[in-house]
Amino acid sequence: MDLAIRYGFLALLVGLVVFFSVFANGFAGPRSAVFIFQSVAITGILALGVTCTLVVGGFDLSIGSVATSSMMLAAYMMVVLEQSAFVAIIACLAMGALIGLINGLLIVKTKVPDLLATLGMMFLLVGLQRIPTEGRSIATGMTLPDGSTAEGSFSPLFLQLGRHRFDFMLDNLLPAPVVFLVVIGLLVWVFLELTRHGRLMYAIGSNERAASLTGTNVNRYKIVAYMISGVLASIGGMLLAARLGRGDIASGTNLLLDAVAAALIGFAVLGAAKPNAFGTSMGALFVGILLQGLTMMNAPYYTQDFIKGLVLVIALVFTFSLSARKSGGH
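Can you show how this chain looks by itself in the form predicted alone?
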């Protein structure tokens, strides 16, 4: 039984790859791998942010809109305000941290429940990111609300963040965002698993009252978790902007669903039954493989969300029913 819990998910992942390799034309090729990596990278970075908030018993629903706001801000800084890539990156990171701080303060100080505070923030940002350009996408040469033309352009250096590909076993196999994902994943893993801070965050998540009685500054850790989430979401948004080369209003709608799915599927990996960085990365890979496989089997796009939801529900049922059984059937 324990084996089933522990390796069931990884077996499922392998099974999925084998299935698509047989039934989806071209799935097993390097080009398809690049696509999977590319979609996984941004989803995974956002999902790692969600993971940090799940660890302290919270939940950040605003990540998708933080990412799209960051994409719009990066585009606005470079295309409209004609700033350098460096300035744009600093602005996006600062915005992510600020939004995380506001989320954290709302939750900790005003006692608004996590889901509601971050949901409110999500709606706020979705509206806010459209105001400067009156709801238009941002690209070089666009007409601004005051009638002038945007003269700036994306810095080539910035575009490389999303578009550069490293040679890995094959030429041009690994897109740059994947390298970001791996580095961020490792950092989050080390932080959560190996540092005192990470252990305290898990303690807060499992029993907040006990943690505060032992002298842990619960509020500070919660705020930090949301700030990490905001910053990671803004990095995801910048990578998206760098990949697209424009501030696209329409893209990024699925970011929230995919990232949350990855983080929640992450519960199930290796029977952890707790949010963890390794599981989240595997979850993101799982979602990426699933979507790429379905696309290559010509499944209509509108069935993808349904299948994604179905997989998520099944994964959660497995995790929680099994982990309940493990803890003695309470």
Contents of the next structure:
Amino acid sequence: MDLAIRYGFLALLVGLVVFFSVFANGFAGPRSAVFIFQSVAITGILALGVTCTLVVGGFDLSIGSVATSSMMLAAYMMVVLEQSAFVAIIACLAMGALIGLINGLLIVKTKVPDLLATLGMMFLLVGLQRIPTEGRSIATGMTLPDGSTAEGSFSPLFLQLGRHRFDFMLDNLLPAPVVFLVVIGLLVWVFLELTRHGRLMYAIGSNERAASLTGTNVNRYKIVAYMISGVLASIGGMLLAARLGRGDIASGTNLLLDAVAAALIGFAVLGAAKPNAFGTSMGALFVGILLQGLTMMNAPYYTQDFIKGLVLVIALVFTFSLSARKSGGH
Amino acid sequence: MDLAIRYGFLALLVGLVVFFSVFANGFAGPRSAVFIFQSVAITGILALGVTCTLVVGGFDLSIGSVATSSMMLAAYMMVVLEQSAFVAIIACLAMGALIGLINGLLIVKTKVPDLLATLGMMFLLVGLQRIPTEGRSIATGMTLPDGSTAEGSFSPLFLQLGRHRFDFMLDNLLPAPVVFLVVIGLLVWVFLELTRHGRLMYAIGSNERAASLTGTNVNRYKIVAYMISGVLASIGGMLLAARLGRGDIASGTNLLLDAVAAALIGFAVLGAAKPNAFGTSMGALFVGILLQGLTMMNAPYYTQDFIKGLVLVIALVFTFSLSARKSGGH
Amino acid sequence: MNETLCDLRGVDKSFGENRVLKQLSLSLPAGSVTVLMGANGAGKSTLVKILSGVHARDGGSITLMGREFAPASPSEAIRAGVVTVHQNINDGVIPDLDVASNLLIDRLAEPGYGFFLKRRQNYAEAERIASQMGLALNVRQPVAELGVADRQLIAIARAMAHDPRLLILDEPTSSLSASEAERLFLLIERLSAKGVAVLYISHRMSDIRRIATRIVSMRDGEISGLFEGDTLDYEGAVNAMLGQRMSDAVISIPAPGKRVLEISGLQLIEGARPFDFNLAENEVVAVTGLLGSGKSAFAQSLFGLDQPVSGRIRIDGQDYRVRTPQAAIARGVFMSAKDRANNAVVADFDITRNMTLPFLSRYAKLSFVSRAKERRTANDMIEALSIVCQGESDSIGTLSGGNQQKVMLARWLAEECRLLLLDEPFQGVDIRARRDIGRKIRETAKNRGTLVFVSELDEALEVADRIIVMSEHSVAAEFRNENVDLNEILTAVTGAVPPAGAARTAHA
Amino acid sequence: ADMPAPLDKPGDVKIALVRYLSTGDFFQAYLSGVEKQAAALGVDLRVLDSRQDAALQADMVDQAIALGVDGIIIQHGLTESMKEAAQRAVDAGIKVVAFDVDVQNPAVPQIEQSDYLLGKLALEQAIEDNGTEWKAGYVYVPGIAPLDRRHVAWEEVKKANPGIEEVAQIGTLDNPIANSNANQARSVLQANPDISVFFAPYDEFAKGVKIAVDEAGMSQDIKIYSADVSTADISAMREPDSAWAATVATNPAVVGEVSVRALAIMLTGGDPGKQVVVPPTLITQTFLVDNDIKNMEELSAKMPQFAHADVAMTDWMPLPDR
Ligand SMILES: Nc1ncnc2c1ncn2[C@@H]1O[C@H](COP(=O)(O)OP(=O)(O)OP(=O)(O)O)[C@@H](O)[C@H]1O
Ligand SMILES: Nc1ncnc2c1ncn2[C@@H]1O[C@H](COP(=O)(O)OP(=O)(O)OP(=O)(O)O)[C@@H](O)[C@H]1O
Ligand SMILES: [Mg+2]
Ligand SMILES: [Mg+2]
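Now show me the form predicted in complex with a further copy of the same chain, since the one above was the form predicted alone.
Now the full complex is given, and it begins with the chain already shown.
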């Protein structure tokens, strides 16, 4: 039973892969694997950010809108202000960190509950990102509110962030976002599992007072968690901008929900029953595999949502009821 | 300072009303007031449901999709299956209760964390509600998947649920949904504040283990909370169906976030710092007043989001930092 | 009066590999107070949890008043008349509700209560229950604002007001001082005179001497001794529970080293009398006093949690004024806080991670934690404090209460410091372990000053060179732990007391 | 020009735009057209935004009535929820026009961009470019009115040309829409590498398909046909080797202008006709490249039928500056 708890979810994942390899034309193969990764890269990166806030017992509802704000900012910097890719990237990262800092300060200093603070931030950003262009998408040649035309364009370097492909086994196989996902996933995993900072963050999530009484600077770690979340969301937004090649008006609600789903599914992986970076990555992958496989089998979009929900619920019931039975009691 | 904590938020509400009455042409007056109520009625009813789950320490992310499912079901019952309004209403209520029951059982019996269970349910319902019509909206005369035409129509009685207007001070002033909101708000308030069941639900939310050890049937109350939430969401969905006169798949996307916002804002009302029915209603009203006032002042839609977020954050900072300072110490 | 109310036959319970109760048989007669003694981890709380419907037994049978008894939930047990005050105080109260609701919550949960709350009636009833217990509390106050002692008293008051047939009290006095405990004992006597069977678990010999009509000793999940009759054999009971004789604690006061802590004119709260105090290396000083006398306030002001109103603190001759625990730890001042469930235990962590929490950087290179290194420390401390567990990576939640407490102490004993503050370190610790820990504290005291804050006098006498008595947030008396006159200390402790509860309400 | 009453004192004339959809470039451009034409007339414009809340939109019509406006433009929405609201406005003596929503009221003229024609023209171009034998991918989300109308054209074309085989259908409105559809298109292309035409009758869909095609390295092998256009779409179509072959569009700003003009005609007692259809224009990649068109303004300049639709015009009608 222990085995079922630990490896049940991963077995399900493998089962899905086998199923689709047999029944979905073109599913098996490195190219297919790579684009599944690619399709979950952005959600995955956002989900890793949420994971960090979940670890300290918080929750970040603003990631979706931070990502879309970052996408708009990158586009605005390059297309309207005609800045270089470098400046745009720095600006986005700084914005992500700043929003994280504000979220953190709201929660830590003014004691606003995290769901509330980040929800407010979400609404605020959804509006804010539309004000400079009065609700238009940002693309080269667009007309600005003052009537002039935006002459800048996305720097090719920036576009490479979303589009470059590294050679790996096959030529031009590995897209840059996938590399970002893997690297960030590893970094977050190492940070949370192997460093003392990660350990202290888990302690805060489990018993904030105890952590504080053992000399942990609880406030600082909480703020750091929200800043990590903000920065990762802004990276996700930049990848989105690079992939789309423009600043697209979008609310980011679906990004939020998918990222939250991935992070929460992560609870079920390896029987962790707590937020963890490996589980989050597996959760993102799981959703990606499911959706890509179903799409390849020509399932209409609404059945995809249904099956996503169904598989999610079944996987959860399986993992959690087993681990509940193990820990005993009635 | 105690005063500021208790009445700060309400003062803000009154301030907003005064501000808009002075600066927004046409804001003051009973018609406008009714309009505001009307615009928040459905969100408000859903928010009251979330409040019940928040009270037992849970969270229901599925309400938005329960509401839209209920809307689709009502339309399906009447338009496709040509049933009466009565049958349609019973079916919707039963569905809401059933979904709540399933949510509750998932959480209580299989120990799936609430966010996860209701998130899975959300995805599941979003897909499910589209399967019978293959993703089409339901309206009289629509073509069914099997090629035939739907001959039924919304019963006038059912439409009255969303459209009837009671005379109150002025002729035809008070729309039925507003009456529903007020009645449901009162019922939920009475239930949570004045009955032993409500008290026990608060006890569960505060310390589940202690409540259980003192003889409270924690599981039953949790399930009841999710069932209340499901039923209220299905009522919200029926009102939506009655107002639209069709089962529209694109409607209701913002219900979840708006309802959650209202319920969370409720924390700040009267310095409760916990979920409560009065606060939730005020929270819904607050958002309604803000949006209505801004619309009347001709603010573009994106500034409305921004201002909603900003005012929300400021109000929260104000309330929570004050009450944090009051309770003092570490 | 002495017919058997509850009878356990061959009860078994295991957690995974760990066999906790082994064929345990025990009968509880009506109208008597059965004290259950046993070392930490012997299985007492597990037994309690089986009786109260928290855990299901693996085997054996239990009868209550002649009928088969297998409660599937706490509410079933309560309805059958088995009312329990659990060891973990957090399991007894609901912080967000007011005192009245907390006192009546079990009645609200009963189907017969009716639909609506009867507010006025409830408040009156709550006042009555509170006054019976001698609780001078505002029943409309939220429990979240109360300290651990009041919470414990609330849980006890509720249980006693429930008209139990079998009342189970699992270490009810662990956070109480003598006068509250005495009130509790009077009530227990009254109930048992009415024919209630009481199962009482405690590690405090003074409680046991005061209240027991029977003693059952328990060792490793089995009953190892039953003592009844007019004169109870306390020593025999202790031996039966430990499986060996226990030596007396002998305190020999060593020469104090150089001065560590100098306090002058310290005023803890507005209106309190300022006091002076000094502490040297190699000195162990116990701070005692009634509930709310300001012991914790004193400890907390030294650890940067509270800011004193005025006064001067110096450590090693240098001014000491810290605002956070972090800063205090950096200056070599460590504190093990009372109320471990709220303030110390990290429930999601295993034993090792709990132990190394404060000094994680010592186990880390470039921030990377060395698991091997921290495991070594954990194993050393498990041995040094004889912590009962399966291994160093057991989840902390699977340990018995007393063993959890030992882990919390180990946390701070693993490192050298200048000033060690231990607030209620013996909460829930069995007598032998208490002695072991006391010895350990004294052994390692050489290069630091040590302050132990305890509300029980026995504990103070067992560990300290000096005893200071606090009252109204100030030092009322001081004694050297040599041929002390117990009565003198007791007068100092109780003599200066304001009427019961006044100190509490004063700061509420 | 001298305008007939009541527009001779345009400052006293109040009109309201009641919107169902507002987020996105199309709706923003439509709004700017409405604003410009209203400014050219000099009337007072109020914008009521229901943000895809159909029930709220109906309330907003009542609100506009309460505000005492002279004319209302209903922009999108659901027949069922707007029918009665429109009737109430008409009963209150207010002139109403409706854009892209059928309110089933003889007193309310319909402004339309013909979605059916939009789809039809794009598909005719696809047949012209690729013949009548191809495997197609199709992007569609049922239940969205304009997409449903474009879908009719697709069904017709498929029926008329049995050689056209729809091997895969995708589509989602999860936002960012282009990103989500790119993910879906990617897997469809992986599973069906023999697709040679993608019909994506909404520019966000087309954008997503194009990203997928580029990522799959198949931009030489696939042609995308879509509807709607924006500055960003123009630059995507102009990219070297772009798979996006053609799109069919009406200028949303022009539709906005037409809506206001139709209303203005009604206010002066005229009749713009039951249906005011703004004709769509075919825009091909070749045309954009040949004329070096980089944005909507240049497109308007080079393609007069795109810049101005000669519908709902009178001799006194002032036009916005260009
Ligand atoms: N939920 C659990 N899971 C696993 N092991 C447990 C659990 N609860 C208790 N144990 C184990 O059962 C044994 C007995 O624990 P119990 O709490 O009954 O001891 P106790 O006699 O009450 O000790 P103390 O005096 O310290 O409170 C211990 O070894 C403990 O580790
Ligand atoms: N933050 C606070 N809010 C309200 N009352 C407080 C607060 N801190 C301390 N008190 C009260 O002040 C009194 C003294 O507290 P303190 O904890 O120092 O006493 P103590 O002698 O250590 O008692 P105990 O035996 O409970 O530890 C207590 O009655 C406590 O309830
Ligand atoms: Mg115990
Ligand atoms: Mg104390």
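Positions refer to the first chain, counted from 1. Only the largest set of C-alpha atoms that superpose within 1.5 Å between the two forms is called the rigid core. Source: prediction; values computed, not measured.
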After fitting the rigid core, is the C-alpha of residue 27 off by 2 Å or more between the two forms? yes
Could you check whether the CA atom of residue 293 moves 2 Å or more between the two forms, using the rigid core for the fit? yes
Tell me whether residue 149 is among the residues that move between the two forms (Cα shift of 2 angstroms or more, core superposed). no
